[in-house]
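One chain is shown next in structure tokens, namely the form predicted alone.
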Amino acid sequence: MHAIAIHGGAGTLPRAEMTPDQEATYRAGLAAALDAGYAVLEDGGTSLDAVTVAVRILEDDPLFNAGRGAVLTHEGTVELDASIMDGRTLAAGAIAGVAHIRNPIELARAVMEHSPHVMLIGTGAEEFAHTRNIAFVANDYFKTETRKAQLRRVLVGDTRPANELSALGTVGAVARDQAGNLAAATSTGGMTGKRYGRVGDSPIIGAGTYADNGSCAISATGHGEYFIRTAVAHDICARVAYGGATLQQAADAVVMGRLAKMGGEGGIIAVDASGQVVMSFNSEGMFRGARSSGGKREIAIYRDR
């Protein structure tokens, strides 16, 4: 069965501040990568490229924390992380700190498959980037009307979440392929007001993305430095190689065990090798779509809807 999940991270809006236009348009936005996604792998595409597709998308789409919508640094610039991993082969791709990127997933699936490395950050990112033709844009073009205003009020000591979403918001996709290949990816513009470079679980292998045909493929959204220090991607797929877990198992002793216990937000979306897929979060919400040739389709922010 192939299948594929996404999600357009975790913490929303609360519920009784979710205007129906508010949640029409982020399910609008959820609909579009969910469904394109699914498109490659219905034509006999690889999980890797529905996941490229999945996420490029939601990169483009200024309602989410990635690309084109990324929330702001304390000095008032975007800088970008992203990653992708095969599972089939275990190749994996990231990059990190970029200003310039257009889409930088497509950054990271070329470190994967055009250099003999797995992780670039920066302008060395940036200067690799050159060399295999990927788009670039200035800096302000990622800047948004609502992420200015959410930085303000970071930098003014407001925390008061009404009317904003959480600052956990990532964007990623999982899929199965008719082939039976894996494929994870994951991409973001971190926190609102980080500072010094910070870089948190989106590109870093087995903390907020992992993908191995033998278990599952993991993409996952939260407070990056619970993940990190979980390793919650890799945890999660080595219950299932190792422990003998369920995917469904697996994921709910990391997220509402594990990663609750220590305080961690967040959530992950997976699929197993016979492409049945998981949706596990402790945060109110996440954004989250999953469809597959089983004649599942399903959109979806908070807990029950």
Contents of the next structure:
Protein chains: 2
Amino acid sequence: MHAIAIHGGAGTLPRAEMTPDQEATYRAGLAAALDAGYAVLEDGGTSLDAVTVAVRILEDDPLFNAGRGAVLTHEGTVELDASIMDGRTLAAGAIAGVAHIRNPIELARAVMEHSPHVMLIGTGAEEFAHTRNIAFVANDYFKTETRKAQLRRVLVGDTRPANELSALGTVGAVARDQAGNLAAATSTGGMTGKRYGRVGDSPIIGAGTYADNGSCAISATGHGEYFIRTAVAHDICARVAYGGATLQQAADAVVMGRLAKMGGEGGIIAVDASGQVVMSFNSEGMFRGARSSGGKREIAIYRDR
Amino acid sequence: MHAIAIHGGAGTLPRAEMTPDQEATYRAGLAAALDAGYAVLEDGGTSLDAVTVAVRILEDDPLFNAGRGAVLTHEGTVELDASIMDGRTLAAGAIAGVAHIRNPIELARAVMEHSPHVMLIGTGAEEFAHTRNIAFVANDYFKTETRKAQLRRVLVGDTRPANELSALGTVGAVARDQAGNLAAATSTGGMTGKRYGRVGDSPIIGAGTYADNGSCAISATGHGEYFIRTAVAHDICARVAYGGATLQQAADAVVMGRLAKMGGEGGIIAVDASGQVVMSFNSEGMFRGARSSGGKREIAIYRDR
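Given the form predicted alone, corresponding form predicted together with a further copy of the same chain:
Zooming out: every chain and molecule, the one shown earlier first.
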């Protein structure tokens, strides 16, 4: 069975405030990424290509907190993080704190495939990007009016970042291809008003992203500090590999159990070696979608739809 | 039982090339850090204070690849990474790519204790440092003649970084205090001639450093890319927590098994909730020391001494 799951972050508007029009727009954005990723798998492509395509589409969509439409830092700039992992080889690539890379997931993949390293940061990561065929943009490209207004509200104290739609914003994808190989990818702009070069879990292999054909592939979204401290992505895979848990049991133990107990809001998407997709989140909602060769196709935002 | 273990990196001179004088100097440096950390525990101090003190002494010692005496980047500068974790609360702090922080481990600890974040990078991390009582130095402070000569040899191709003493250089410490709390800390200058803002496993929570009172505390040293891909520190703790392995079994399964099979050279130091110290390395040697209230005190470099 081949399958893909995507997320657009665990930060959603309270259900009562989400208009039907807004909801339709979010669902259309998720559907575009989901179906494009699924088409790669259906054509016999790799899970790595499927997650890259899906995440790139979510990065390009200004609705989601990654690539264009990412949240703004305290200084009003955009700083992006991303990571990707190949479950077949355990190869991985990650970048943090880049400001001019149109599609951070493509740079993370270039780091994985064309450098001897796993993680590059800041201007160094961009210097490496110049050696590859990576598209650069001005930092302004990423900024939308919505995000500028959001930063103004945060800076004057009208709202706390935690109350904003984008507080737990991230995008990600996991997939199993026809050859049985797993992959995971995650990309984000981080937290509105972030300072000091803060890096969340998205570019941390083992926290925001992990993939191992022997257990599962995970992409996480949520309050990154908690996800790093509990090594969420690797912990779920380890509970499957060593603890004999099913993927759903492992995901719930971490997300609904350990994370929720600490106050770590968010969720994960996952796929295991059999192509079974699992999602778990302790937030009010999580923008998400899943599609598999078993015929299932689902797009949802809140717990029950 | 209270106990501390330290390492000064898995990169050692081939045994035949290590003179008695050199060996004595390394042993004295390890002893100073080990005994200072142990004294904290003996006085009833916390494991966090013990690992901080031990790592700070190793950072100040120009022999080891962390703080003063760190290896040089391709551009001839020094860029430092560090992380620390509290096994009682799972609080953690990490910094990467700083250039002017005298003791990176102290900044990692300040991030853990005085910021809402886990990981800060580059100039942002240094900006945060200015808000705390953190000692700054010029980048030249870190550079020794030995490291400058080493970089020259690497750049002209006389040697490959992998053949140099510092190739697997890192320092770290793990401890269990009298209250039964675990902590781990790691600090490094990375790889000689590194480029592109490369970050290894040392500042990655779950890879180079992990501590959880429920399982164990780990500090790793070695070829960082492999250690990130296999989430070494968290994987060892997970095998203890979920797989029912002893700490020695878990450490050997990861270091002598999984890592060695991939070609990932290096090792780890570990302590579990009972205060038992374990070390495992697949390299020719690992600068290391351990001391416990059980009366054991050991300093060693090669496999058998």
